[in-house]
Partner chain sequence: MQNEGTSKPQKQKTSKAERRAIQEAQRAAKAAAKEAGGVKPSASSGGAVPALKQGKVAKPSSQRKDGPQVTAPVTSSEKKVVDRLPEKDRKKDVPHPRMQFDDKHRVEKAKRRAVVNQSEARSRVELFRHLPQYIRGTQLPDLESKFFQLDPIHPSVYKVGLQYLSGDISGGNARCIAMLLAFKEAIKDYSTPPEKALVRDLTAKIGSYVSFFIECRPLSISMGNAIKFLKSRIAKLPHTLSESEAKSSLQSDIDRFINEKIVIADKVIVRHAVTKIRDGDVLLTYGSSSVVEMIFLYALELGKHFRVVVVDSRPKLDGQALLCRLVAKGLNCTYTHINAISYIMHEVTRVFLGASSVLSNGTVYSRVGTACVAMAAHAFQVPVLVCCEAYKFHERVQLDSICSNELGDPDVISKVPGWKDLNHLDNWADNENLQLLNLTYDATPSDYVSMIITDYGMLPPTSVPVLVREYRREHLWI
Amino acid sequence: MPDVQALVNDFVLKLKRRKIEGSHASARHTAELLRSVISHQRMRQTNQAGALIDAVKAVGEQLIAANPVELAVGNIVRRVLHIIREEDLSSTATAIEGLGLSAGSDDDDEGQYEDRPALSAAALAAAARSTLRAPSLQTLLGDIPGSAVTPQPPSSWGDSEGKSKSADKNLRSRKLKHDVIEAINELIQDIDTCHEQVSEQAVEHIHQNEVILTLGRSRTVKEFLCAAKEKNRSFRVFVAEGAPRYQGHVLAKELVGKGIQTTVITDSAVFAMISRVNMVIVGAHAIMANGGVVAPVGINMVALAAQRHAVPFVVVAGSHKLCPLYPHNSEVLLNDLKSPSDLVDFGEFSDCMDFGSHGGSPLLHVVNPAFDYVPPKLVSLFITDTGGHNPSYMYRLIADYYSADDLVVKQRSTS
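Please output the structure of this chain alone, in the form predicted together with its partner chain.
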């Protein structure tokens, strides 16, 4: 346990100091960390899923608080919680089948389950996935005080039901952890291979003699364009440099290395050039539940220009960037203000500014936001590793990956 805590602290520190940048790296680290947390978790006899969820929530709360703007961290925490719930549910359903219990003999003990028919494991899991269920009475009251809010039929069953064999219980406990860790491994692999999945769709969207515009640098976009180039589609790319980080220069160099005709333009020239562009392809920092996009600064300007000229605005992103939160006042709350020294040298304005007069308050504010919010109506298409989607569809994908109970990752205090 102590070494896991050290790992957690180390990661939290890195997030706070912004040493880990980029959703891909953050997501991967978070998943690996949570895997360690889970594998080190000592499993109780009862309510194991609850214990796992508690542990993950405790760690997750710290991680999210370290860098609230890095939404990928919260996404992965919620994904892991959802995995735990799902694995628990599906293992319960198989246990139901395995034990072969009839509905009648359980009625007196599990009066509160009378509304639940005996479903097959698959149907149960599917039902759980397709609806974000409100907590049932049992979960609200909590059969074990201080437990996390989860539907706990299997474990409490094991409690009140003297029938369950202890061998079964042990098997199930080890199996739960094992299943969860396997699922997390799959998640990590998904995160790693999201670029390939997205790039496979490139050839459907890029035809011959296209002119494509992008801003800054996104690894997903780079792989997307390179995949199209490998299929021998001829196209040209205008790369806007993306001040003040100038990542566009890096992307241009990489694209040219692959043999793609590239032109680097300044960000101010985006409106001028977009009339000659067929498609705008950009990456995202995060996709919100309403289909809005949190993207590197400047992309809202590109989206507005694309709307004016009726140019399709395509956002490519891996599914680990899909966030179940709705963006309220995202310009301020989901934004990072970086150092003004990117724009103005520190000594440059010192002789113009006289702190003696004007009450000593600085007359000059330099604003350097890192992110921009693009509303869903400006986005034509999302291309994720699960395919292409409309912005109005993104909220349905949330049900696939997240549970409603996990929207606020907060450790339920014992009361």
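Return one more block: the form predicted on its own, after the form predicted together with its partner chain shown previously.
Below you will find a single chain and nothing else.
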């Protein structure tokens, strides 16, 4: 599939060059790319789900390595792998149920049909555990009593039976791919509508005449506040400017355009102003499995100020930002260093360079981190597109979205 490989290479290059940044854009582009990979994937006769999983892991490994700090890329890769496993499990269960019905439908006597035992729970569980292995007919029928097994057809029917089985396998493989693509389409739609679904809960959390503090600029926070304003909630917002990029200035202009009373403060004034605040609402770059938050730099300071003054600290984020990994996992890169030009002008500080020594080692070092890590003990509530949740409940949501077999995205080595 040369066209798909070209798409993969192009996306990897964009991730490396930071041309695609932000959880929403990264998640959506990743889901669209994996949909193309699956639609062009050739299905083998046996273990169709395994073929899809290997293809997704091969691409996902490249995407994650291209920019490890964009955790949303790995989240979507793992979500797609979980979708494949779930659709394959559903297809296997449907095949087993159909097999049990067909085994009992040969008898015309209704009384004898009711006495026939169906497939036991043990057989269903065994088939579920081996969902990624192509189950043989003998395995599926092994738990059915001998009286329920259909007699072997005469040898003259061998050719037609083989053609029928081959056609059935092709139909099942096409159905599996179709179901997976449909599920990915639903995932893309959820990513696109996550802001609206989070905003629908704004009225439940923002009350009349409250004072709210936020830092920097987050689209989810903006939509959340504007939704409360549209419901005739009257409140005031303090926006910390979010140095060095000063994205808070952009958010302040957007809120004022919606008719919301807004006050811009410096980042260093957060502790001075927090005593006047009723609630802190911030966005997130990623939500870790332990309930910790990877957020824009400066938010950990806001969280500490909120805890000191007993102010609720609320994080709003879409479910595509839920990461099944922990901060101490080796696969997780919690921070990224941005350009020093955000802090200093090279022309102004060029005299701080020691060009007299060999190699021109600098006397001035500039560190410009992009993210903070906020531990779960500082978070009061998460508001996602599935509702409000405590930090201790994050593991349950993650168990619904991801499979334990896909926490480390690595293609199986073939001997």
